[in-house]
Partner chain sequence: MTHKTEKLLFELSTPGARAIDLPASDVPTTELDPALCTFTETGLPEIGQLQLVRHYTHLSHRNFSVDDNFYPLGSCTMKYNPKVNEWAASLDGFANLHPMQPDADTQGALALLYHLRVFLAEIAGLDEVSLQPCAGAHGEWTALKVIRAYFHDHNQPKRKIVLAPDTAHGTNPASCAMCGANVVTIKSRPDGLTDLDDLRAHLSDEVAAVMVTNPNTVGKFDAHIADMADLIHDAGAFLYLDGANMNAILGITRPGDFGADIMHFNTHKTFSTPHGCGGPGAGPIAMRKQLAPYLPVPQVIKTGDSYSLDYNRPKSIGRVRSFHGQFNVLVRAYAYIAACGAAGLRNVSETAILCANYLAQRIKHAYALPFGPPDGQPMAAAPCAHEFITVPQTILDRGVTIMDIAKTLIDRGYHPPTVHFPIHDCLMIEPTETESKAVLDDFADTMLELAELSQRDTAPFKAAPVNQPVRRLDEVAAARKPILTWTPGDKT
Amino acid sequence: MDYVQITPRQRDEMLKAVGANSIDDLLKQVPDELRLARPLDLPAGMDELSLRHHLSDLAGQNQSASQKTCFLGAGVYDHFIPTVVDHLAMKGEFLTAYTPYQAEASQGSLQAFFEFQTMVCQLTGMDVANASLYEGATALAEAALMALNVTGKREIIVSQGVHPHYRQVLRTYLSDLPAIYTEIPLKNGVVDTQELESELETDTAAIICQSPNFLGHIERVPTIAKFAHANESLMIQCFNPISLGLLKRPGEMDVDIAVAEGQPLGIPLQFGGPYLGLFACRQQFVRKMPGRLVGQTIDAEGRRAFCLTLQTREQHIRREKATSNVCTNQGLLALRAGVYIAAMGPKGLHDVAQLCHNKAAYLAGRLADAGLSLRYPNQPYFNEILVQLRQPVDQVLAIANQKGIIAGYPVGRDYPELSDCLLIAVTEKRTKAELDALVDVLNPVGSAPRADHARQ
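Please provide the structure of this chain alone, in the form predicted alone.
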């Protein structure tokens, strides 16, 4: 937004036009007890050079993942981003996160979104993908609303293995709707299928599970999908896009709607956002899909062209018939994800996924040598391991931080029964030396021998 400085005369003319004698007259409706009776406690103004030094000092107090060894995951990961992603995304033609209202006038942006949708479909094995949503949490919530609309049923069953923040957003979405929110507990770190079967009702619209789940474990998605479809409910999976370089795709496991946080696809950690919501589904549900869908067509001269095929928001004429209130898409971040996927290709994505898993397996083996075990050792994992510590988690994190290591996420914040556990994420960026250094921090009795561990 641009700000225009006005003269005192212009100010007086504006006040007169609204029937006020002073700025205070405009604030008469604010009670005196709510007004600040003194000037704001702000420092004196600075010249530009001094201000730059001051801001630089403030920024220097922050320490990013590039300055420390980062094992923090829990939904957002420190992956390597090829230079080409930044180079293309920063071009002036693309450097906007907003979608133009006269969309067809921006053929370059529409083509980028079309290619992004295509790559998301190839990645997930699903029939159709939209041009992105805000981030993973709202993508999941929109999937639940879509399931309610598709089935006409009212209950959403959610695994406690779904990201706690996603579940919180979903509860907020459903709080003022005639919908029932039901959580299924975990058993040995994964969905308790017996409990799930007992909770299924004829009014269940969908089952939601995350795989790999928040604790890092790979769920039995095909089995859960069978429960859902036998009950004429939809199956919704929240997935890690990098994991699909190794694991079965949602479309191969009979999933109806697949959603994800797209941050691992070439998007920096950037202080927690903005991020990117991935959303894909079966072709039969396309007209209930939230957001917008870019399609390919031809123009009046027969040339290849792109258009917004579906726009489900309430402001695009549909009004009360709208299937979603999502008003935009994360265009710039979808572009980054598209460039990342294209640059990496199938082999690159496979190699990244393999490295993440192999390094996590090496760390698990080294921790076993140090006498530290996984909380659920029999559960398969991708790149995050849940380690049971013998010291208070906060103490371990503080010691690691002093050594320049962000050791992981204390899951006891969200799962009190796991208050002695640390969730450690391993990406392709972590080196053997960094993994060994983490073991030395987590091992309270000294360094363990560095045995070679077979890759899992």
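Positions refer to the first chain, counted from 1. Whichever C-alpha set is largest while still superposing within 1.5 Å between the two forms counts as the rigid core. Just so we're clear, the structure is a prediction, and the values are computed from it rather than from any experiment. Compared with the form predicted in complex with the partner chain:
Relative to the superposed core, residue 20 undergoes a Cα shift of 2 Å or more between these two forms. With the core held fixed, the Cα of residue 34 is displaced between these two forms by 2 Å or more. Positional change of residue 54 between these two forms reaches 2 Å or more at the C-alpha, relative to the superposed core.
Compare with the form predicted alone: the form predicted in complex with the partner chain:
Only one chain is given; partner chains and other molecules are left out.
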């Protein structure tokens, strides 16, 4: 099925109308020697019924997180998605609309993005937000590039508490540019402020930290921001949007640029994408921001209306001098996040965050009772806990998987010194019974608590 509606008879009529004897007359612009003389080597096309069987079969070869009990987080979280989110985001008028360059024909998406920008500001306490970027890691990279541009300095200092993928992406973005990438290690699972102070240079454009960080710990962002500002550097925070139902918002902690993976806001896990990059900053940087911005204006009759604005920052006007090469936002996903935030409201977002924290704390307590302690028991956490295991992590994960539990993320992959630790994420979807079942898997009967389990 190729979705072509022109019938063979119409095709002949149209060929005749353009003065062609056959389609080859229209293809002669491609020289013979450059033509593909055979059909593409692809499987034969499929009717819809066969296609559905084929795709169902492929999907069925996966064991999704919904078929199991998911304690896997590491930057992507298995939150509840209200039915209205799917319903509204599936509307063809949103799904199949183009980028809103023609404002009069796009007031629906433009207003939805204006509302999204406003809600991101309300959620983060920041002054301005763009209409979204690709996803969390590239949003962070864009924040770093903006910091270089705003400050005229060259160094970016990054905490090792930032998601390992994000740090890798940042390194890729900064290589080939006149920029210096510096990582600072963690101490007790959080930013080592002494190390940070010693690394700060006059050439430091920004400090980047993530809070809650990759290990789940809440960083002392205001303290880190003080160091940054005393050094005339910018403070960039990577946050988890759901955590802001409870935690201090970036705007309350003197953060200059706040970025996040927006996936927790009503976007399915979908094997890593598409997701949603959130990007918010201080008003003073607005003309240096990357990405699409929607602004309010009036029409010829004085009515409120919305349009893309400050486009002179963008590639289609500024070309190589643009603030970024980004050409679109993640429209449909920004719409989803907007519907999600509005559906939850301030009370719902608070409740979700509190539920996540309650359940993580319950799990941590049950594990402690069983002699399995947190790796850094003194660090506050939101919904993700770092647990030190007695058996090899891979073995525990395999056993749990057999019981239908995805027990967590083996952080030893990225932090070799933590190879005996498991990072467990708990969302509002997990029930007490599921939490209890996880405890049983992590603490099999007969396995004695290790003598050093309480070490800091």
